Amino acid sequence: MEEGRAYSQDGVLSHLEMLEAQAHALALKHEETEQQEEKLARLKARVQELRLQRDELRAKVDLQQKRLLGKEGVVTSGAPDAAQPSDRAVLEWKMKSVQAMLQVFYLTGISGKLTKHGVCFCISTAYEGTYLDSYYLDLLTKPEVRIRRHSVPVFIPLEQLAKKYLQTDIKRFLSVLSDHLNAYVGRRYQADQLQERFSERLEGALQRNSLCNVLVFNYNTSGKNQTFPFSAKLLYGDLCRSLPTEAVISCTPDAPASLARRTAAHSDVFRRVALHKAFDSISSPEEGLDRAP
């Protein structure tokens, strides 16, 4: 009798210690989440501030270009060939325009330096404040602007973007290229985070293509469960975004009805939230989505 009572007390104490440990872990996780949200809010505010500065600088650059062209027209107006500015004036205008453009792009993760042949740009990418990769673009400026060499991945539509923007609007060209690269590394980063942090809840390796605009995986919402009732196919129709435009979620035929009813909610979360954060949300132990009714 005494032995049974002692055993019962030990069991209660063990269970209490386990609950305390879980409560402590949840408190730490909650604190970490709050810190991350505060950091993200600060970063978003800083991004907004930099965008405003960028827009102001762009307006100043445009105004400066118009003034330079106006001055050149006044200086050469009395000459026989007044309609054609001098080669030196055109070169000086181009140099000033490039320098002003470099100053503008520095605020958006694009930096550059003048070279003997033209200009070399560096496009730095990041996702939610985490620096990821840098890509380089070496441009020739004479006799026309063209790409000399680059480190942009082959699956990024660089050639199409160059044909569309490079000769007419180099600022637009660099801005759209930066959007493509940042969206790509953002999708890749989310997929890597999902594989690293939730491998026990995935059935095998996550399937993806080089551009990471198609992701396919089977999953459950509890690491203790050895079955994987959910199947996901995420499609990223907009290559300048890091969130999917379509999330197709389905259940295995033998899955309980309670799980099948969750597919719409999962699809909505995947389309609104970063992949690893969405998975963290739907995988919370409190939901218990993998349990039968």
Second form
Amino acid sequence: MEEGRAYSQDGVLSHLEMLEAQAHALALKHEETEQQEEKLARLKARVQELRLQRDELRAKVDLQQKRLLGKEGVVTSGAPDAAQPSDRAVLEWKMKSVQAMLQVFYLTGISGKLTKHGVCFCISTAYEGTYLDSYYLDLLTKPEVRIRRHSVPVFIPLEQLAKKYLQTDIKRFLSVLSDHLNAYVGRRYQADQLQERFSERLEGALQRNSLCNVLVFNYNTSGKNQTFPFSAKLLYGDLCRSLPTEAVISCTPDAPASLARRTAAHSDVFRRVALHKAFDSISSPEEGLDRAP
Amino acid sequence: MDETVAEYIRRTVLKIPRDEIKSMLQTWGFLSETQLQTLNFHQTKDNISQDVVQLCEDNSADIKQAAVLDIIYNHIYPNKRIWSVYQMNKTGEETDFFDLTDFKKKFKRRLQSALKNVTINFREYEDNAIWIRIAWGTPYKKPNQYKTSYVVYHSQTPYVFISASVLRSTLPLLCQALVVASNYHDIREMELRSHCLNSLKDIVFKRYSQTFQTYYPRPLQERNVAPENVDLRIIQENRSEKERIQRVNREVFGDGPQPKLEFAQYKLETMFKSNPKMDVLDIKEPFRCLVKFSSPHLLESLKSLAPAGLADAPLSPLLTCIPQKARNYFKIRERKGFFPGSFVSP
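Counterpart to the form predicted on its own, namely the form predicted in complex with its partner chain:
The complete assembly is shown below, putting the previous chain first.
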């Protein structure tokens, strides 16, 4: 008021103006503080809200963790993904089982793979537990089934079999071809084994043909002799079998009668048993008889 | 002993490389071990051959035994002759037992009934191959031992390998005798010729390496991988392209060694297409042209074309189909749906 009295000489109106301005400024200040207080209150409320949310979520996470731990029954180190099997291990297991399945198919003897133009079959052959060669057939399926390439030996009658069965019954074609190949490989294996293991009982080399279905050789029954009184001709009439259909055994005319009597028995053994095993069985009991004068 | 036989033996021994003479004479078996001991293999070949002739004189060799020596020489060095492949056909389905003695008898009888003056020799080998040597004569002349034909036949296969002799007129008679002896119906010449007999066998018997797609790959043989130059300053810009070329090459040619052929011949009877059109060549007639590829080892060189950057991979199927189609002489005509007697694209 002192200031007001000091300036009252200017006039009452200016004094009133001054008072009005002061009141206005005060009012503004008041409003500002009010606004700030409101803001503060709002923010405080927001903080409360967020705090509440955070507490809720935390509670959820704790609950889930407790559930997982409860299932495992084992207290882990607390790392979240050690409990689940890693993706990599699953993939490896899947690959291993698929490879094992393919290996099983391969071991059954006939396996195949789809190619861009058709199918490629692999026929693997075996004889009495020994796995021998594999032969391949690359087939086209459109417009009709035909053989594109193959690695079947030329003396196997592939074209004849294809003409008969390929269009109508592929399963039969493959099974007959597999029989032919297995039998051929079996005959060849027997002849090779005979040549290798009993070379001292054979006169010279075994005479055979490409299909190994005619074998001619001279032999004796004990390795000590230098003569080869027996002469054998084995004919394998059925190309799908690895045992001969005919075994013609003869003896040289100047051989002792005891040996001559054995030809029938030999012929029988050759027809029933695999060649190298047959040699085993006809050799051992003869030792005593050979010495007979 | 006949003068001609002596001369023939002398010339045959002269052909043999000095280091091989002893082993070949041993394989021949005509001279005894003691006789062979008396030979001095360190003198000149002229002298060795004279000594051998002297020993054969002592054993009174005839032309048949001399011919055996010739077969042995040609069996060990088959690549000195050009071999053609013939294919026989039969319509029957029965698979007969192949009887070697029967085959030989029929063959000889057929040839000798047509031509009295022939020398025929047979020799069998471990891999079921039958080698036949024929020396041809005429009704008035004795067989000429220097102009011989050789035939190699594997029993129970439809393929025969014939080394053409100079006397082409004898070929029909030879083919007829083969067909009769092996119980087939007819025979035709395949478009496959080479010096290397074993490679021809590999191609027709399908013994060469082919790649087939399987789930069970055979274990890859350890290839000599040169240690990579691990200099990090060198960057291979087109490594992926190189790998693609290697992969395509391996699919087409396989991993193993290729059969050995010396040439491939393509007879083109196609229309000449050019842009801009040249009046001279714009005739509605095929432009006849012969393209011949020759090399000491044709298929290996084709295999190395793409990796060496000289051609694009994959190579033209006209080149890569050679082993599979078993031919190296081709006739190519215009595409009119199908090519008679020539290459057909799959």
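Computed from a predicted structure; not experimentally measured. Numbering follows the first chain given and starts at 1. Each form is matched to the other, and the largest set of C-alpha atoms that superpose within 1.5 Å is called the rigid core.
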property	result
Rigid core superposed, the C-alpha shift at residue 21 between the two forms in Å	136.7
